[in-house]
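One chain comes next, on its own, written out as C-alpha cells in the form predicted on its own.
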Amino acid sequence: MSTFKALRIDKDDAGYRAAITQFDDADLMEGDVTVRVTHSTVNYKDGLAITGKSPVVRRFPMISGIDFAGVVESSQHAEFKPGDQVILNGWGVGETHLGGHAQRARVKGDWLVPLPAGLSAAQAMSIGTAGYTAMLALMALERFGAKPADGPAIVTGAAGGVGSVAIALLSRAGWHVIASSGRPQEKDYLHHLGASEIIERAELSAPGRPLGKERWAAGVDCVGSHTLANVLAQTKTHGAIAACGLAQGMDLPATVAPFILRGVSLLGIDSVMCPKVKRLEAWNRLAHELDHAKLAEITTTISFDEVPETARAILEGHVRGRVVVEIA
C-alpha cells in the first residue's frame, strides 16, 4: 500500500490538532522491520499526546501511540522474519518516532519482543505498557527483597490501567493490596481484582506531614505529587514504593524525613528505555501468571475511530482498566 490509515497529530500555525487521516508508507522513518498493525491501546500518555495537553510529542507531524501488537511484513534484522507476531513499547514510539495508532509501522528490530506463547496480539496490547508496567514494579519490589510478609501493599491511582494490572499482579503474588481510588462506584471492581482494602484518594491528595503513621511496607504510585510524598510518609520503615505515574503531577513536594528517618526507598520504574533482557522477563511473566479472565474483564475494546475521544476521556478520568484499540 502506498497510503495507510494513521492518528496524525500536527502543530503549525493553525495550532495543535489530531486527526485520524491517510499517510503516506513514503514518510515513514527509519528503521530496520516493518510491522502490519493490528492492535494498539489508549495509556494516559496517549491521551496526553493526542489532546496536547503536555508536551509528550516532540516531532511534527507524529503518529500517535506507545504501544502496537502486529504481523512483521518486512524485515532487515536477525531475529525477526516475515510472519512473525511482535508487540512494541515505548523506544520514544509516539514521541519522537512514529507510533502505533496506524496500518503500519516502521521500527528497529531491537525495540521489539516477540508475542510470548499463550498471549494473543488482542491480549497483549490489553496489558500494553500499563500492564508490563505494573510488571516492571513489582519485579523492582521483588529484587529490593519486598516479600508479602512485610505488611501490606498500596496502589494509587487503582483503577487505572496500571493500577487495575498491579493489583492483580500483586494480590496473585501474596500480597494484602490496599486500593486508593476518587472513583467509590469502583469498589466492586477493585475488590474483584483482588483488593482487601480501598481507601479514598481524598486521604492521599491533599498536602501532608513530612511523616506519618506506618501502614504499608511497598507500593505502586501511578500518581506522583502529593499523592506519592503522601505514601512515602506513611510506609513502613525499609519499605519501598514503585513510582511509575504522574497523573496528578510532576512534582514531589515531600521531605527527606521519610528516607533517613525510616530508611524508606523510591524505586524508579523506565518502561520507555528499559532494557530488552528486562523486557523479555517481564512480557514471559505476564503470559504465565496474569489472569486472562480478569484481564479480559479490565478491558474494552474499541475501533480505531473512537481513539481520538477515548484520549479525552482517559484523561478526565471517565475510562477504568485498559483499552484495545482494533486497527485491522
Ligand code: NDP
Contents of the next structure:
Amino acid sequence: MSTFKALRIDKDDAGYRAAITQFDDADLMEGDVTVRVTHSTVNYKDGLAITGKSPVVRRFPMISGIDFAGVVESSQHAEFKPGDQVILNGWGVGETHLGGHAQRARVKGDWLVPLPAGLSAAQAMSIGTAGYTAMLALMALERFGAKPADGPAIVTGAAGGVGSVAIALLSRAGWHVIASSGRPQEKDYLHHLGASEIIERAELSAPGRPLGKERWAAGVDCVGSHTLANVLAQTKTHGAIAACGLAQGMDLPATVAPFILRGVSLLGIDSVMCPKVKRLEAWNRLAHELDHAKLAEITTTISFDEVPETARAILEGHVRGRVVVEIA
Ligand code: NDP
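Write the structure block of the form predicted in complex with the ligand for the protein whose form predicted on its own appears above.
Let us now look at the entire complex, which starts with that chain.
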C-alpha cells in the first residue's frame, strides 16, 4: 500500500485536530481522475477548516485544501489523460471530498479545468479560488451592465486575496477603484495594485443608516455584515454590488431602502458550485487579464509544513494577498 503526505483533519472523542501526516492511497475517495498535486493555496475557508473555527468540514477524516493544481497521473475521464496539467476549485473539495493539501488527489474529472495556456501551476494557485472568485465578481458586474463610466467601484477586504485580485482586475478594466482596508500599512500595496482611493475599514464596519451619500456605482464585497449593509446604502442609483464574502460576518443587517428607493442590485457570487462553462471563461480571462508582475507581487510562497500556521494567520487577517503552497 502506498502513502502520500497530506494535511489530515480529524474530529472524534479526542477533539478537532489537523496535522501533516502520511495518508493511505487506499483511503482516497471515489473519482475518475488521480492527480499528482504540485501546488495548492491557503484560502480563508481553508483557515476555517484547519482551525475548526467554522464547521466547513463535513466528513472525517478530511484533507484540507479547497483548490489545487497538478498533473494527471491516471484517468478514466474522456477529457483528461496522464500528463495533463489541471486546476481544481471548489465542488466541496476540502469540505466533503478529500482536498488539495496533499501530494495526491482523486476527484471527478468533471470538476477539473485544464491549466490555461500562459499560466504555470504556481501562478494558477497564486490566483486560486480567491482570484477566480474576484473574476466571477467582475463577470457578474459586467453581465449586469455596470461600466466604469457609471462611477467608482468599491472593494472591501481589499488587502485580502479576493480583494487584491479584484482591485487589479477592476483597475485594469478602467474602473476608479476605492479600496476599503483595515490595514493602513498596506496603502502603497493597494495603490500599486490599482486602487485610486483608500478608505478606512472602520468607515463601513459599524452599524449605519439605511441610505447614505451615493459614493460608488459598483463593488466587490468580501466582508458581509454591517460593511455590506453600508456599501449598499452608499451605492449610486441603479448600481450593483457583487457579494462574495463574510470576513466580518455572515449576517446582513440592512434595510430594503437601497433596493426599492435606488434600484440597487445585490449580485451573489458562489465559486464552489459555479458551472463549468463559467469557470472556463473565468480562468481563460484570468490568464490574459491579470498582470503577471502584479500577481507575483501579491504572492507569498510557503512550504507544505507552513500551512497550519498560515491557516491561523489568515483568520487573524495577517495574510496579505495570496499564498501559494509548494506541495511537490
Ligand atoms: P482573506 O482573509 O485573504 O481576506 C479577507 C479580508 O477581509 C482581510 O484581508 C481583511 O482585509 C478583511 N477583514 C478581515 N476581517 C475583517 C473584519 N472583521 N471586518 C472587516 N474586514 C475584515 O480572505 P479571501 O480574500 O480569501 O476571502 C474573502 C472572503 O470571501 C472570505 O469571507 C471568504 O470566505 C470568501 N470567499 C467566498 C467565495 C465564494 O465562493 N463566495 C470564494 C472565495 C472566498 P483588510 O485587512 O484589507 O481590511
